[in-house]
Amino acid sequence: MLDYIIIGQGLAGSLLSHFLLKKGKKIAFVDNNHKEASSAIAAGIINPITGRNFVKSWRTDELQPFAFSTYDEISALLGVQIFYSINVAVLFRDIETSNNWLGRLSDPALEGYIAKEFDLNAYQKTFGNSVVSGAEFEQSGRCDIPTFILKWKDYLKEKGIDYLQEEFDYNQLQISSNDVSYKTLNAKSVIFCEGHAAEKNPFFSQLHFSPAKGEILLVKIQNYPFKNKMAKDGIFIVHLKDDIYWVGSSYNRDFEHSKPSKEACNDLINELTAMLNMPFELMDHLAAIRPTIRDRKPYLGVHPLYNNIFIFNGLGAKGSSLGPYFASHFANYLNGECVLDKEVNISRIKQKTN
């Protein structure tokens, strides 16, 4: 028998996976092929200072480093990189945002995540001479989290995991106080990491989710000077590959469908030529659904009556800096190694039993 049937392959599913196969756990997965899946367009930056306010994002103390040494890991057992340690460059276009950040300057929280110099010069040449200060954020990075998902997903069959592609059909799922079955599946548990899908799971459907729709531009820019740092003004301009640049994203919480939209296109478009001093190519236009959260904390719990039914989702526009650090709290939680924290545990929101 299996100890755990994951249901969505995405960045909680597969890091999950990751941390209970290093303590011997049997599982399987059901995955739709990452279907509308914000896994598979995310940029996957992790920046230690976000907002307008310029202010250290939670916990990252702790869950940045942690974040590092897990992806390096990950790195080493494919044979593949999937994250670099890159700086953000902030750009600021108005006296008021620069003098807001001068302002943080002597905050001790911030000791440590600030490169030194900001090369002012080389910016305005690239992104014009109406930027008129930033910043650069030294303990940042990104996963390259398509390419880890995908690669992940080989891994798994190598390894002769049960793998199903197919939607998950929650009829077909039983339920016993022992085990539970999913067509060819049977499993000590079932946990749920299913990203957006899970605002339609009926097993917890006392959380709440705030669904978003984001979309990003990838773009062909030659000569672009700034390939070893994620530029952000508004939007971010993310290296991938040779002369290929993320661009993005756009958050809508009032969408209609999960399709790329002219609209947003138009936007990003308009934001890119706005911030950047030399031409580029549009080569692509995708759109995927954020399963975020209220409270922007993860969602990690066990149901209120079914004790073999798990959840695991709402990593997120931070995911890649959250993933790691949950993913194995909650693999030694599961394995009784610890209770859950208390700000991500799902008991936060008063649940409904009928």
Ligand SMILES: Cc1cc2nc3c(=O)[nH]c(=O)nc-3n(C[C@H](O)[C@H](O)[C@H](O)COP(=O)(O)OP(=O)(O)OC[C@H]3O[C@@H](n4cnc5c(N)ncnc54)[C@H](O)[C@@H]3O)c2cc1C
The other form holds:
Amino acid sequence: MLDYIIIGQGLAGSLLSHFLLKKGKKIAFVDNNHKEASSAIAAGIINPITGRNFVKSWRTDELQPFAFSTYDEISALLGVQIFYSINVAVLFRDIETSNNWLGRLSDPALEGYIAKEFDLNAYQKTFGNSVVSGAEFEQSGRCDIPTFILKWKDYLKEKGIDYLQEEFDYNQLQISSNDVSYKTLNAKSVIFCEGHAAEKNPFFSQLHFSPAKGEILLVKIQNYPFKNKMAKDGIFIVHLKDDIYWVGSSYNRDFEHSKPSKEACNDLINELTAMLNMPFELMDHLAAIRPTIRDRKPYLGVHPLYNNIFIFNGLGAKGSSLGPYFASHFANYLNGECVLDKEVNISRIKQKTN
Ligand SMILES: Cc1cc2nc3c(=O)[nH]c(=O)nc-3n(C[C@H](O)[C@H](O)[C@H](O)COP(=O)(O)OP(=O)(O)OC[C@H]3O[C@@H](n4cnc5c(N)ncnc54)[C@H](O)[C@@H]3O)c2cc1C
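Form predicted in complex with the named molecule structure, per the form predicted alone context:
Now the full complex is given, and it begins with the chain already shown.
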């Protein structure tokens, strides 16, 4: 008998499977070929200092190093680089933000995160003279999530792990106190890692999701001089390969469908035109939905009635930094090695509110 059937092989399911396999667990996957997977279009940026007030992201000091070492470990397993250590360069175009930043420089909590130099002249050449100053952050980077999930799928198949590429049919899940069965698969437990699609999961209908649609552009920029930085000016420009860059992203809680929209495309083109003093060519425009939770903390836990139905979700807009640590924590919990961290346990959700 298998230990776990995992539903969904996006970032959450892939990371969780990594830690379960390390514990020698027998697993199987059901995934609908990454249909609408947010992981398939994310840049995977890990940016430790965020917001108008330049504060450290939630639990950065423990999440970040763990994420970096996990991605290095997975890169070695796959024989493919999935993590890039790259600084984030934030551009300021108004004096107020610039002063705000200067006021934060002496905060000891930011020590080790701020790069020594910000070459204003160089940035002005590429982004225009309206850039008045900026900041560059270290201990940041990027997980190439799309490559990770595709290569991980091959890796699972090479290891002989059962992988049903299909839409999961909730009606066919048979649950008893000792095991769960789904079609040909029989396991002790099932773990749902369906990203935003979990909104339709009847087993966890008590949970509230606040999904946020995100749209991005893939553009070609020739002779762009900041391939080795992730430049941020409202939107990010991130180098992918050759002269191709990821530009994004939009963040929209009020959406009617998951497809790319003309409006968001135009907005992103306008933002990029305003940001960049160089010509670019639009190559593609993609959209997906982030599995976002109102309190911005992941959803980890067990079904209130069935002790063999679990959920690992809610990685929101920060899956690449939150994912590794909480996947490892969840694998430890499933293996009886710890209790669930209260801040991420779904038991914190008392009732669904709209
Ligand atoms: C535009 C955009 C930009 C982003 N940028 C960043 C970033 O820079 N940094 C960062 O950290 N995060 C970023 N994110 C967020 C990141 O994508 C998510 O945190 C993370 O990828 C979520 O992973 P997941 O596995 O929970 O969900 P998903 O990636 O959505 O994966 C769910 C998987 O389950 C499968 N599935 C769902 N339902 C079923 C079913 N019924 N049957 C079978 N299979 C099913 C799906 O096909 C998919 O493969 C971004 C997201 C978007 C949309």
